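Only one chain is shown below, in structure tokens, and it's the form predicted alone.
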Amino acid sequence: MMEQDLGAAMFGSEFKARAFPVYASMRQSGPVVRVALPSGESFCLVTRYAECLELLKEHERFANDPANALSEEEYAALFQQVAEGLTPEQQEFLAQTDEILSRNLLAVDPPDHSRLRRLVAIPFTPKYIEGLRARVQEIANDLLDAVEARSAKTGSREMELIDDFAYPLPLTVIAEMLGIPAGDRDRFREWSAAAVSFTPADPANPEITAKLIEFIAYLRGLVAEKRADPGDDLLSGLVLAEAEGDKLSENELLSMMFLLIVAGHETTVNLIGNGTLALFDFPDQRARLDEYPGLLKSAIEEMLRYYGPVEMSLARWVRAETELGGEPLRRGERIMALLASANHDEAQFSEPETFDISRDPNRHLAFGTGIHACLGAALARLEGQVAFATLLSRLPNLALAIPRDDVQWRDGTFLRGLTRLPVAY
């Protein structure tokens, strides 16, 4: 197994701008590479499509919960390593967030995972999601109405696509689904940014931990309100949820809310922003989509493959000595599927560096696969369909308003998204 000395740089915006040629080189090196951190720790990245598929689907050998791969002593040592250099108060904060936020669908294994998914999956049926289409369309229209009204006042035909459209659209949708008061929603951007800015090179950032504690405190208060006065929203349903006599514990409920809020809008923000950038980068494909709007669904799948909103999976843990793609793995090792690399794997996709809105088949891994596949994938796809149909029909002259070299990716481990995307229309 080759070791890559990418270190903390791998999680920064500059790396993301040049990542795909690096990923191609990593795939040539082998299906699994070990990445060294400045701390001396290392973790494994799975670079190729076939092995990513195997990792994501295999639960006997790979655990999502480190407690199912490590002894109690090893788990305690892992926490101490992460918390090194923190004050006692900061360590307490970190312990609280770890205890609460580690009980969501992405962080547990069967049978707990099966129970949690059964309790939370009811509102994510295709019929329910399709029923949201009219409301998503209304939100998209309202956002562009506001942009055009501002333009009428100022005379400027520019907007910042992330702030004005890509961010508020999915946040409004998930907030309404969950029953979050409209006046509280502006605070969620800072909280969710903290939630997705984690990197293995700085896993115990005190500022981020403090924001997460604040977020959890807010969620706890919201749960209390829903218990006292439940409505017909998803959060009230989760508070009261029972399936086969089972309920969510307090920590499971808080963790699930956290996941739904963050994952429920961050991935769609990135889909809209990254997908728009792809259309700017490949004007021939933009022209095809304008001429053949029936290709929209296929175009969104290609956006998900090419500039996928999730760069890599959350960590999994090797339960016992094994191998993947012929590469040996030790018990207790941390391993992640490098989804952005898998989605550009030459062995799976013909001409993977070409953005082709009619690509078929297109079995990308943007939403993962297996039992931990993204619960909200259908919602993200619907929001993407509405967002792009509305943008391209109402603003047919949409164009990048800054030099392409000035477009920056956000820092962070797991997601691929843009800091901002100024556009003219």
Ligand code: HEM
Second form
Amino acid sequence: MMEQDLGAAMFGSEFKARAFPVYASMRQSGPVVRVALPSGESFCLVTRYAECLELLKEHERFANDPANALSEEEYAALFQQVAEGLTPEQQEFLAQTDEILSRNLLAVDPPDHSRLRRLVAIPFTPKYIEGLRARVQEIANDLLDAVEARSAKTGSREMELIDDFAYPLPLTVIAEMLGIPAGDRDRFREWSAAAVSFTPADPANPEITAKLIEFIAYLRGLVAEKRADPGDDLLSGLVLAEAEGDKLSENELLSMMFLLIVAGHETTVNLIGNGTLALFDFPDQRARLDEYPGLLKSAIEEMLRYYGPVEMSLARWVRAETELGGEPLRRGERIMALLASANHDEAQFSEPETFDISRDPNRHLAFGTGIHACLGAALARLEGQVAFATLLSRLPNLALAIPRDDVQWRDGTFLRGLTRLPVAY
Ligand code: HEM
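Okay, that is the form predicted alone; can I get the form predicted together with this ligand now?
Time for the whole complex; same chain goes first.
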């Protein structure tokens, strides 16, 4: 295993622009690469497809909850590290809310994971999600109607694809599913951005913590409203399950809401944004899609593989001394699947740097795999299909409105998404 001093550099937006060749050399150097942070800590990144599969599938060897891999002292030290740099009030609040931030589906192991996942599985099944298609289509049409109405007034045939379309589409869908009042939705952008901008290089950022604290306070208020006046939305259903006592605790309920809101906000926006960029980057594939719209589903899978919205999985914790791809791992080490690298692994995909909308097979890991595989995959795929079908048929002249070199990836460790994507149409 090669120690790489990529450190904090890996988490900036500029790194993302040149990441794929770096990942290729990381795959060459080994299946597991240790990355050192300026703080002196290190964590492991799994670079190759086969070992990413193993890491994500073998939850008995690799825990999502650090408490299942660390001793009590080690766990306490981890929490202490996050608390450093916060004001005493923030530390106090964080101590109270840690349960909430750390009890979501992605942060727990079986048996809690199986119990919690069962509670939300049904509304996310492909069959149920298909029933949302007409409403998703309506939302997509309304957004483009608004863009066209604005251009009729201003005469400008430009829009900012992220703000005008890619962001509000999935946001409206998940907010309606969950039953979040329309007037509250604008406040979510900052909160969920805070939730995903956390990086291991800067674990104790007080501004981010302050936002998370506000977010949790809002969620508590929303639960109280749903208790008083339940609707037929997903949150009301979870509130009812909580009232039954043994299915889910209040902290688990808040935690689930937190995860669904953040996951529903910060991912599909990037499928639409990154996928559009891929079509601009590969005009021959765009022309094929225009000619054969039946390739749309397969094109979306390739967008997910090529510029997947999730760059790396959340951390797993090594439960007991083991190995991965022959590399020894110590108990308590923190290890992530570098999904973006697995999805460009030449051992799994022929010509991985070619964007091919008819790639088959295309068993990418953009939605993860194993027990924590994305709950929202069917929803994200439906949103992607509706978004691209609507965008490309209504705005066939869509083109990048800024130089390609000015397109920037957002900061942050776990996601790959664009800051903005100005387009002409
Ligand atoms: C293109 C869009 C999306 C992508 C690429 C994506 C990707 C992922 C990935 C890679 C994971 C696993 C992470 C890990 O194992 O560490 C995951 C889990 C999850 N995703 Fe998504 N996601 C997307 C959209 C959504 C949506 C729309 C929702 C729902 C609101 C959602 C809800 C979840 C949940 C709840 C989990 C945790 C599942 C569990 O731990 O059992 N995702 N997603």
